[in-house]
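Let's start with one chain on its own, the form predicted on its own, as structure tokens.
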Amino acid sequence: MRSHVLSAEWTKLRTVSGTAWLMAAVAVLTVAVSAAADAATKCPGMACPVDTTKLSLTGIQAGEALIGVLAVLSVCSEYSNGMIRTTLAAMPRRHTVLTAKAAVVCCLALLAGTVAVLGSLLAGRLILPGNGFTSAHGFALLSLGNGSTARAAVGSVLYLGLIALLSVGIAAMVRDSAITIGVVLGTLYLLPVLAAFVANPVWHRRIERYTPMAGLNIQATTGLRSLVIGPWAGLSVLAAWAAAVLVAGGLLLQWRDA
């Protein structure tokens, strides 16, 4: 990929006033929701079947919506103001343009995600012991020195990066900001709701195992044998969805008029 294409996409995105606010909102919202979940969960005795790492990363499910919005606007805003014609005139290789957009947005998502995850784990480390999650009850302080916690933390950051790529791909396919945001949010939040209403256990398992929501299994550190799909395997499912949608978006960008 040519460096000047990446530089151009970075310049366009960073000069939009909403970008910095959205990145800050990702971190603030994620940490706030995670801290609220920590504060609302108590452990009065020894039998507390709570995955404290996953609990402390609850806010990721809120922050991902803002990541999706950031990714969508990075693509669709150029269609709404007509700048996409200028962009494609300057760089006729459309797949290169989309790749550059995806790379820049993914990097921003990873940056915001790192801050959000570290802040969420810190909040859990400070709040949970006061709610009974102590060594006396079998819970160690949250620490990145713990292999499972580190895996969940790194995986959660990667999860947000993949959500950004998925959203860029959907935006390239749909091109309209409002509709694309609706599709992205529906993908992130409607599928889990629909899964809850699927009575057939086989199909329920398939929905949990083969849809983007499988990526959240990366946060689990306890009860791994009961998961319908393992942590890294679940994240791989999300990666496959992101890759497929990006390819589809790139093909449509290539075939359609700007």
Given for the second form:
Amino acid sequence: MRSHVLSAEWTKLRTVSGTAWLMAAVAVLTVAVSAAADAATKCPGMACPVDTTKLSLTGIQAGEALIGVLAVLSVCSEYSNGMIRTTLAAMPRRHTVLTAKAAVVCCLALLAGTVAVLGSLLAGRLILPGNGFTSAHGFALLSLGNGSTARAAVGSVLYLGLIALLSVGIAAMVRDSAITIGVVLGTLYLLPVLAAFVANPVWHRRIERYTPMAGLNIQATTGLRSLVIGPWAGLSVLAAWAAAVLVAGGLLLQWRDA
Amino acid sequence: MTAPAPAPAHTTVGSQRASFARVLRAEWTKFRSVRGWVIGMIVAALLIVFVGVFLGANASIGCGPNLSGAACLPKIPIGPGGQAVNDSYYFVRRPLTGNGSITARVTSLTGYYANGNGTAQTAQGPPQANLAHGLVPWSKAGIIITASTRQGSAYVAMMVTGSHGVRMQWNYVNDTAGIPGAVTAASPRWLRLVLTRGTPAGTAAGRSDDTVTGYDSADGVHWSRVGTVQLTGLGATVQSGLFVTSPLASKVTPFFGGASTQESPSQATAVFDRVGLRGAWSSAPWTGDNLGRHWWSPSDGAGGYRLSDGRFTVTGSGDIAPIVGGPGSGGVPSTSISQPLVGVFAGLIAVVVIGAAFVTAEYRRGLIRLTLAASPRRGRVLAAKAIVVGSVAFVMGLMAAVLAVSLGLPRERAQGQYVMPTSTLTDVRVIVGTAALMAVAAAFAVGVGAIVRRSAMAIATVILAVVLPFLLAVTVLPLGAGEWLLRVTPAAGFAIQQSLPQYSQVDAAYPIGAGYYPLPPLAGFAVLCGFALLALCLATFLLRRRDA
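The form predicted in complex with its partner chain, contrasted with the form predicted on its own above:
Everything in the complex follows now, all chains and molecules, and the chain you saw is the first one.
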């Protein structure tokens, strides 16, 4: 039963031409932005306060926007072309439909995210030593053999998966694609900008600690003590948001007319 | 029987204009009749105001018996140009009534500054172990003519500096270079200021006929003119003489968009000789004064001077310069008109959603075919859409910005934040610029929406182009790369919100996070306009070629 639903959702997403392009775009944009950030950062002397793992994963902040688009594509387009009525007629257990959709989108995000993260780390490994981030300056070559780098890499892939779930949940609640992507991008970009600008320290701390942006802390490998919230704790905050929004989306799907 | 002449097939200019007005009206009707778009614009305005006034506000500080924020506000002098200024120095002076000149030779300029973790800006004499010999780049010693010893007075000064050679500076914000190079006993610097008072008739008529000319010389024989300044606000009697001051040593480590700044106090000592006075000087003896607030002074807690054999040795600390925002402002908790406008980012996302949806919704519903059938000149449809949604965004942005500023600034003051004074012209530019930012971003979204035709992709593209470069510049990228991004991407447009200028004669971090942008306000805004125009042109081209 459930496998039918899953395969139906998979078929729908697979046969839309946009999906493959979007996944490729996630990987390309992420690696390109990461490589550009690597290339722009130099370490001329001894004391460079740079977290090279985090730096070489900068592109995640660009790629996540396209993950949001992918989620919107899978949910909202069904509402805009009326497909949702067919879907729900064929599979009347609505929360199963949403679960299947979330699972498929999340898997695609994890897949694109894995390529994006590996590509970004490879770019960092190739570019950073040329910019002075050498062992002479106290920087080891980026490697997944390093525990904290591996945690940041795996965590970044999971982060993209959670962003996909969050976006599917928001899409199920909002249903209109333009507003959904606005809310998703507002969550992804407005919060960090506000955290940088909000002068009130109480609000500053609240934003960094309790909003989905806490999830990006999973990328930190140095200065962990000065983080407002730890790497895994931060990712858990994002997971909690994603779960809450998905449940809310599922309930609304159950209660509302499609 | 002749048939009436058929109407000419071509349209006249007048009817073209009328038809464009019809297209415009049709688009306006579409916009206002979709409730979601109107609500979206109201939401955008509320976001701008809410974020700016409540989240943007600084934390409250309390002073005085009632712990009121307003009691914390420092008394900061305002210069003749209306800027907040530092005006503290050691001054060895005599009154001058009428025309006159002062000449002095500077044979030495030396100093101390606190190094290590010398962050205690107002400490009363730090441990001697923390002192380092050396000058701050903008340590200043020279001769000055000032209206009075009141802080913020009009003045003209000729000076030698720590590492910027001879300078002529006046009224805090103006700076002209003279002879380069440092002062030593082997290469002293001669400085001269000549005051020529205006005619009484001119003064009565409100003209500023008082002029001061500054000269410098390496040998006291060959003089060159550095500049001539017209001054207003000099009374009948001016104060003139020797001055020494030395600002906070600010060690800026630029990194990650912001910069970490270490500030530590400094002090300078200069030796003057061959002091020559000509003109209507008072016969009163020299008087030495500490003017204004001094950061500290390692020797005796204040500056001082000694006169022996016609040699003046003067020690001072402080600065005669405009105050800048952000780190490097000398410990003043300051903010500016730009702070309550940080909500612009929230409003921007909402406006971009509406702008893109205004086009893509027509594709989704198939309305575009009807629209293009009704007005076959496709470029005009797009232009009308951009104008309608841009105008609505402008009006919304203007109201929201005025509200955010008028609610936000009193709140900042009540919480003990000093609001840096800006000219009315600057205030108008920042507020109207915020509204224009909304308008152009919406038009940009219309263009990208017509190119991409899918709302989610169009909105993501515009947000990635406008907001992400800014975010990366303030959080991840090193200063140079961040500045580059804010020159070449649409995010350059935020420069229109910069309210405080950078001064080359004040060393400070000037971080992007404190509202300092690499491009001048209008140039940055022009970059955003360029992107929007490019998107609209490409969209028009594609709209004409593609089937709807």
